[in-house]
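Just one chain is shown here, as structure tokens, and it is the form predicted alone.
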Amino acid sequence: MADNNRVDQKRRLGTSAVKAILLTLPILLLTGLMVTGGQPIPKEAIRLIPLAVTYLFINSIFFLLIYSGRISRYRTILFVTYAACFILTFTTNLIETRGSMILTQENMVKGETPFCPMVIPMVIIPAALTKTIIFPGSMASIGSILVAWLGVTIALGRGWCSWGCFFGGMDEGFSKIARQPVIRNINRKWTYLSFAVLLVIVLTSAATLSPTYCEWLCPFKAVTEFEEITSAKVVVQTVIFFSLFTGLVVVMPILTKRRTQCGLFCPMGAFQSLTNKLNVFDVRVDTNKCTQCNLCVKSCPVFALDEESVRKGRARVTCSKCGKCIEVCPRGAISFHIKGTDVGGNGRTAQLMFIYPAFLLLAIMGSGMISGAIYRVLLLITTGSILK
């Protein structure tokens, strides 16, 4: 029966090898520009090899995704790889630029703090009310990220969290470690926690004109940059960062096989959930095909499906459009959907129209990080140092 389900899923969502190759051609051209950055192809092997490997890897993933129809499986491979490479590339670049991962007051005064999309909810309201940018980064960096974020939001909504966020692949990676979940049921009330965190950090940031999430609650300070320990306050902040990272990004995803940081805590995820209303794509359930088996409910990484939402035929506003529910549904009752069209009537078209911009976002975000990480590994092999 399981084999028959896999065959049925392939027939529903996948396509022939020839058609998959043809559909991959536009990605081949676009990713070629992304990987090289529009620059001439380097001649040095240590620079050329990372670009070539990254290019082949990204396009192989896209072909397999289209050919097999396993959207979530192959997205996850690229997404988790991107997150792991982000840590290596970001931290080594940071050490070369500033000398360490430590963030000093001098760095902040000079605007040497890379702008993180996670602070966007904290930046927008204070900027609108007081015309003050509260993040200590360069205006060019802040402006370019905000423009890019706006484009992604209009196109994908919370799809950012499964196709673009360089932190999202971390808890997703840990959620794949265990074969079976130890904790199977999470009370739905916990899914509102991220909205509460969003409200608190927006209000406190506006009141104090400081990025309170970065200062007190960001789990990813544990693996990126962190403030120099100069006081008891910084010690407490550091303990909080490492505790949240360990609990929400590592331990709970292993125990639940879900993205607990993203689905239950992240204020940026909550903010992007609100923007899901702005884009044309959503995930819908064809209630005429659905048998209420609830496999999708059990499998949703960000808790965006429950029995009630399945009965209503649509994912909750927190859906990150990862494609997992589409992949596990044995009846083919779930699909990407273009708002304003009939449910189930344009599944393949809607799927392709969504996958192209979503995958391009992942390729744009991931290509530099993946090639950068490969370059660092080659540098270590050839010179004995991971730094230039």
Given for the second form:
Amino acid sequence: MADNNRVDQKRRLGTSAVKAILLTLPILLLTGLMVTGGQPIPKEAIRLIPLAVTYLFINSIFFLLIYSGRISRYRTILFVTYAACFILTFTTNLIETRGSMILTQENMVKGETPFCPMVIPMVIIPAALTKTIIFPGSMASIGSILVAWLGVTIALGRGWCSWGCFFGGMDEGFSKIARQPVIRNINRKWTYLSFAVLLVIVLTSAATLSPTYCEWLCPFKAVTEFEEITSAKVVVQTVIFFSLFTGLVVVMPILTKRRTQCGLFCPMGAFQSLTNKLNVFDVRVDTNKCTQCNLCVKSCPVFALDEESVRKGRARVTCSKCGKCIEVCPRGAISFHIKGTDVGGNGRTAQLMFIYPAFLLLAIMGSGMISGAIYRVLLLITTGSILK
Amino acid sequence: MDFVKGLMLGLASGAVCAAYCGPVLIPYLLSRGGNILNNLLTILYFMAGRLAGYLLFAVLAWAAGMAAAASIKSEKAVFGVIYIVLAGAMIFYGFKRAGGDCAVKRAGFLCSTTFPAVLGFLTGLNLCPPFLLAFTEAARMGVLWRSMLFFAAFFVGTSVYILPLAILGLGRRIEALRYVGRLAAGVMGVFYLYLGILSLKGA
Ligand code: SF4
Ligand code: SF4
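Starting from the form predicted alone, produce the coordinates for the form predicted together with its partner chain.
Every chain and every other molecule in the complex is listed next, the one we just looked at coming first.
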């Protein structure tokens, strides 16, 4: 079966080594600029090695992805590496600049809270009603988050969740651990939960004029920054963060082999699904080729396919454009697709048109984190301390 | 005069009131999947319950007077319990037999007319900022009927902001909205439960 998959997949995107090298050239150039940030190449080995390794790693991944046509496999490797490196780079930077992972009231007053796109759905109504931004930080910083978000949404829509999000790789990583899922069936109704969470945080943020998701529900507080424990309320919040992280990001992905945080809970994912219309790409099933074997349904990590959607020939709005279904379909019936064009007619071109911006986003988001993490490891080896 | 004052206060602060009632009412309306007319009816039941809550407070305000108003404000335990009851109702509604048609149908007393009224009543007993203002104002009056008239007018003023929620009926054909509404009611209930427990702990 695995061989069948590869042969069929090659027909869709995989190509000869020479062509794959040629197709990798634009990424070689762009990531070269990105990794160095346009600065001269550093001379000290401890700075140079992380950049060189990151550059080689990212470009090898792109080459292999194009050459083999296994979009999901190679995306996953880079995406999970990026998420793991994010924790190391982010927390060590935090400790260096702020002294600890703890977020104090003073940090919040000074607006020293880092960028997080989750803020967007929570600030809209309070900003419209009260002309104030209910998140620590300036109008300018929120404005820049909005512009970045709009760019990503236009380019990829909910593809953000598989190609850009710094947290998505965590539950994806844990979902790869077990060989077989222990829990196979999840009632379809629960796939609406992330939209319910989105509705709740939008309403409660408007009512309380505070970012309620950040205060109460964000599982990633457990591995990034958390509020200083000064009251019973913060204790309760901290217990919730750790429980949600353990349950949704670690245990459930292992048991289900799915991305349960992203597919069932994350309100940012739901928000991206709602705004996905702004983006030209979607994932379509060629119903003429499909034999309704439902392999894709069983393998979609975010529950975006069910029998009904396969019959209708399109993934649900929650599709994160990870490419997994494209890879597992033995009939080569699924592909990235440009809205408004024939399904199955432009498979290869559409895939390439999607892969370039998607991969570039992943490279932009991941390169700094990966080189940062390598730098920290080298620092630890050479100086005995992970901090400068 | 009292009526005009109450009405003005309600109109001035109704948006905040709607922001407080929205988290309870919006998920419920979505989950019912009714048309605009059905939604209006549901909102009326909700508001009748809310009015009952307000009038109860009007009586309290009259009985307590200004001095006691301050002490009721600090009586967090009472509001903690109210939050927890509200949370219980919403969690039950949201998560009971997730996937079934209508969880409350099965529980006789929580039928489609009583339930929104109960939600409205419990919401009416919540201490949102505009409500506190109204309470303080009513507590100054010293005469029961004036206090009740004031609260009734306040209720009318704030209702102007709540009635338009009936428009959610436009999305009634989107089946997914019902699931989202139901689950959101449950999640909202969990949120109120936190608030209730924290209120009790701080009491
Ligand atoms: S699209 Fe492919 S994997 Fe999915 S049911 Fe059809 S043939 Fe099977
Ligand atoms: S439908 Fe396919 S591309 Fe979309 S999230 Fe599911 S597996 Fe990934």
